[in-house]
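First comes one chain, alone, set out as structure tokens in the form predicted alone.
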Amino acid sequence: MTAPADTTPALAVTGLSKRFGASVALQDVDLAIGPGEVHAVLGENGSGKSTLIKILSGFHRPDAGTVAVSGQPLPLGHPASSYRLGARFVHQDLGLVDSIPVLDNLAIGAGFATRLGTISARRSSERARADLARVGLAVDPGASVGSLSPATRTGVAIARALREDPGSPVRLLVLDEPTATLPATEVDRLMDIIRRVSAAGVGVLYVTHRLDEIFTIAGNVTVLRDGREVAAVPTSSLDHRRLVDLLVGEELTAAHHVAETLPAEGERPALSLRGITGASLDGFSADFGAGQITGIAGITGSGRETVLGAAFGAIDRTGEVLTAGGVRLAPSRPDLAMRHGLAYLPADRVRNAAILSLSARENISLSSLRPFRRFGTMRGRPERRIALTWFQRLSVRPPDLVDLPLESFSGGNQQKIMFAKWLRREPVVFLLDEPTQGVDVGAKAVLHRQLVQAAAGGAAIVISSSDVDELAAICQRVIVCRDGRAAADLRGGEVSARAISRECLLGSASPNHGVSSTTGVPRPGASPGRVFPDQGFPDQEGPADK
């Protein structure tokens, strides 16, 4: 006779509450995860997700509530107790050492296999291979972690968390935004690893800001907002829009409704590109209208990723870039672009847009230091006042800690601070590569609202994004790149996620759909272009500083 399956919840949370001074981090939160279930916990920054995880791991002690792991009460505030009862954690910072082998990383915490009191290389290697096989990885234990793909590195961290311990079998795996830094091509590989873990009977608490993943991997969803549980429902009962409404109310929808009121045709060209060639571009031409949000779409390698960098001067190019006043901007001169009202936010904010060791206030100031300089010194009071104004306007959290290092803020708040850096210049043209990549839906709502307001004020907003749903929601016009050129120009009612995707995937021989012909500028040799780190060029002043 077959023994009945164990139905004891892998995790049972009841009435969990936590305050930090007057701030409510969690209030009466309940959560239950069955063995073998993948349960998603969602919420924007500040919703309580991190506090929940820190309580489960023993880092914080709650003010009220109980937690049980596989039916056993969890002594709260004791990290060793979480491990003993079978709870394992993989945080956003994977805790891996890139410079040492996979085998050594797996041994961190658990140690190496030994024989006669010394490390056994053979047994340690066999154990490492077994750990990796448990999550479906066929990785050489001697390979350096730094040489692995992002998804494989995350898989190694999961394998380490699931390493067998006879005294403490794994019951629960907590994954804190495991795909936050993964490219889309790597996400499917990680999903396979998580399915393998849940199939072995381990309950998985899955925290993410990527909503599409929820419908792929999770059976149930708990949504937190401002520390309170607003929904705990089966994933099958939700669609994308309903999930967004649960997360942020109607903020995102409201911003998109306002975007629909913007004109499909710009008042006048604020920026014109003629025959732009270089990197993956081959004669790209387009006009971008004032008072309009224009999207640029295209598959990887189509030229979409380099159009805006080339226009701003951050990537080498040939061809002409013309301002509304007819000024021709020289190549590789971001300082001139800024002087004539252009702003540019690259896709990789960590490497090319931000200085993480500086404070949020200093990062906001970097785009233009002139308003804060007097007699050769910086005036801290007005600098701080402006930073606080932007913190309030963009709902940056914590709301008043502008002097904290940028690296101490979440990814969504870092992106808001980068928006503040450029929006305070009141740009005539705002160029943005992947502006909401890696941020939660709440932060996305705030950033979209700012872009809509800037366009309503007469700025030309140009967004290059791989997220066709985002482009369809906020853009009145979408230009599709293929083979380094503008191959389709969708406007007004033609703009939809389906139409954008279709045009992106069409062959290069497809008709131009009304796009102006290119200038025929010959493509130079295989130069990959040269990227300039965005350090703010503080001495180049824009319209806001005149």
Ligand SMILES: Nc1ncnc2c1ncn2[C@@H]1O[C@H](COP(=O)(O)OP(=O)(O)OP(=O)(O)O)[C@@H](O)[C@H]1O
Second form
Amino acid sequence: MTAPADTTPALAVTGLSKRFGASVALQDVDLAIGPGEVHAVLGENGSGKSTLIKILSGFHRPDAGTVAVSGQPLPLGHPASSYRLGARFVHQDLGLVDSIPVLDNLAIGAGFATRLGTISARRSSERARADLARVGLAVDPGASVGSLSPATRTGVAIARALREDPGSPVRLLVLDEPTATLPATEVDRLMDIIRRVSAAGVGVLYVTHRLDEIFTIAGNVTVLRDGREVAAVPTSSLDHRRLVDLLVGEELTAAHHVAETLPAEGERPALSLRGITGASLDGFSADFGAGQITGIAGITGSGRETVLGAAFGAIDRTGEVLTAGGVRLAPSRPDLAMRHGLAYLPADRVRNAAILSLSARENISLSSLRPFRRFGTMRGRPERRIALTWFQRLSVRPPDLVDLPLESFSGGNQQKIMFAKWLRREPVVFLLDEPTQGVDVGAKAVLHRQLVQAAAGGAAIVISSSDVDELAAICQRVIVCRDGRAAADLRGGEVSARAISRECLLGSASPNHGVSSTTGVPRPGASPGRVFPDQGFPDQEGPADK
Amino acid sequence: MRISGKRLNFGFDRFSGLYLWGLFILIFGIWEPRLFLTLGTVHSIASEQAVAALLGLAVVVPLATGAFDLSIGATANLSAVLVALLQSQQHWSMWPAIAVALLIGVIIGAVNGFIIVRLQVNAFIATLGMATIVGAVETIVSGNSQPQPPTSSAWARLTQYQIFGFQALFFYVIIIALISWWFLERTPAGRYMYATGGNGVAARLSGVRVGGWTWLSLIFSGTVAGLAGVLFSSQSGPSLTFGPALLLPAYAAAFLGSTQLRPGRFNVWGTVLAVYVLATGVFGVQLITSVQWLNDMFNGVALIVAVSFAVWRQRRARADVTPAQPVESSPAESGPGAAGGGPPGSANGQSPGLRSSPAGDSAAPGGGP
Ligand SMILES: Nc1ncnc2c1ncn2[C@@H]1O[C@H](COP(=O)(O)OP(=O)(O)OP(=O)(O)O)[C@@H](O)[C@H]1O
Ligand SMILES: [Mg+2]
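Can you give me the structure for the form predicted in complex with the named molecule, which would complement the form predicted alone we have just seen?
So here's everything in the complex, that chain up top.
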């Protein structure tokens, strides 16, 4: 490989094991990453990837095993030494502090630029700009992280990880699903950055559920299943199919075969939007048909990311939202929308959907407590039973532990629990933003099947996604947003990843549109699946890029 | 060794309070067996701390929704003074006077709710301001002189009537505790309140009327504080200053309680346990010495030691979690933005904020000295 016998590996893990109570998260895992090697770690949701990474970063203490970073043994459970040895991390949910500026977030790891012990504002901000420019970001270092788009936040986390620190040069870069909500152009940029970093001799550990990225970037692949290593092979020995087989251990029935049986024309509109305005929407009108899966596509600022939230009442709006019965829904009243059969799965799970301190059961039942209520008192048994049913139906792992707090579930499993929370209400209209983020290939098929089933049962399903492949696979109709309006309406045979992308890009070609021009330009080398410039780093301008 | 540490988990994290209680009883029992190991000790601990326990219960409910109510001390005090004044000066009979005092608590809670929910003022600030205003009202009402306690025997009997040697007051605490436990743990309302406190945004998007539950929780705390004032007045007389002095112990109990029984959640029995563990300690210390400052010292040290022990345990045990271990949020999967205890009163009391500095926490995975 890239690491000849005489070079010390950037990362050497031997016999790593970790249990959480009765469940095994990692069992005797070995992993070696040479300098300059990009090594992908793959596995289903809950297979132990993030746990491995949290051990490397010193957050978890393993039960057994050793870790060495560029030859130096890592004292386990000690974040500072992990940093000092040159390991840098971008965690699954980034680990940025929302309430403080980008600048301070960048400085959290390596420290502020000081002068005589006082933070030097000018030097700090110059340095921050340089750090951000390295990953092609031109955000204002003074902007608070909470105000940035998910994609930009990922960029900031990467910039922080790559920040130069003369005291401890970077030896190992660890990325946990950095691309889960990244649009294609930013994925490409990230791939460039990774190539550059690895060319400089840094070992890269890369976790993703997007398999095409592996063939683009990774030299070797380690596959985990239930915490055990089931394969460690060079990427060149694999193709897409074999990789999926390794991951799931069984053949998938693709949901889109089933989806094809759904009608391209909805019988009647289950929800009608009329002139929705506010939060980058400008007079958006559309009908969503019952018994149909409608997709919503569009670049950043096109209104795609906000239209479902506005319809449900998560975001303030003007304009009319009408139910099938002709009821006009009040703005900013999710509770009333729910009463009329709407359900909404937000894009940002941690901030807007998950209640991490409550148990999985409590999260699932929160969407409607009525079935569990008798004489004003909650009955525990039916509540548990329903949670267990959904755990099985969506194969949430670990199985049956519905009383565990939500935060001890892996990212993908948390997402399944959010699905359960809404599906159990059997919504008439189900609005979903980025529904399968962080979900593995197998589980994605399960979730898609659930949506198809709900549509077959007469529900109107509306999916807003940055993943055109996902839209093309299960939607019978795709509405493309431009400039805050529904600009194109693809139906039946017209729906394809290519057609959706083309429609999206049409709009951003208009010169006086507010959206950054770079995000609109398709890259020739872009992987076919995700030519979808959406949610781009909004403040970024062309020249700032390298 | 770590394995055995896991096996040898006697529930130190969830039941540390019970162990501490046992330890106190052991120590003081050996030290002063004839004074300490008596029924009288049990009776007087039970009733002496009853009002403190009530105020602890009063704050647990708003804390569950993520709101601090700092006005409970002042409310209790005003109600205590008022209930005495109405009887001894205005010659009202007991029950109407009590009703008015309780009503005052309800009103104060409702106004707090209005300021926090409608005017969107941070709960910490709103209730701090309210506490000051209520203090001023108390001065106006009382003319700054302690009112005569009512002379009727029914008034004294209200709390001091003995049942199995316990003052009736103690049973009131048990009743209020049962009601609040049932409310928080066994009704949809309680579930909505915990959801509101856990993540207000997510709760709202799940159809929870976040503002309404916050409001209701503040009315609850105002009412219970009013009741606590009435009972204090009956038990010990309408002091002009007892309320604010009980504010801190009430919060100490609620926070200590959130490390017990259902760690990571403000909970009723944990709070009651905390009150009585501390009370036992203080009582024992008083038997041994009569130094004045020892009470405060004991309470403060016990609070800090107990909570840091629980945090430490939970950090160690973050791994071998069995249910309900949310004090620490994992930085990677949960993100500090949503998880951090945040400033007091933020809707986001995900963990009851036992650990300070969410920023420091999230810094860890990024690595860095
Ligand atoms: N703090 C914790 N307490 C208890 N169990 C945990 C905790 N953290 C993780 N687990 C469990 O360990 C297993 C591995 O989780 P991990 O987060 O490593 O999965 P992952 O491979 O990163 O999955 P995903 O792709 O969904 O992010 C899961 O079964 C999870 O429920
Ligand atoms: Mg993960």
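Numbering follows the first chain given and starts at 1. Since the model is a prediction, treat every value here as computed from it, not as a measurement. In this text, the rigid core denotes the largest set of C-alpha atoms whose superposition between the two forms falls within 1.5 Å.
- With the core held fixed, residue 487 shows a CA shift below 2 Å between these two forms.
- Annotation: Cα of residue 206 displaced by at least 2 Å between these two forms, core superposition.
- Relative to the superposed rigid core, residue 152 undergoes a CA displacement of at least 2 Å between these two forms.
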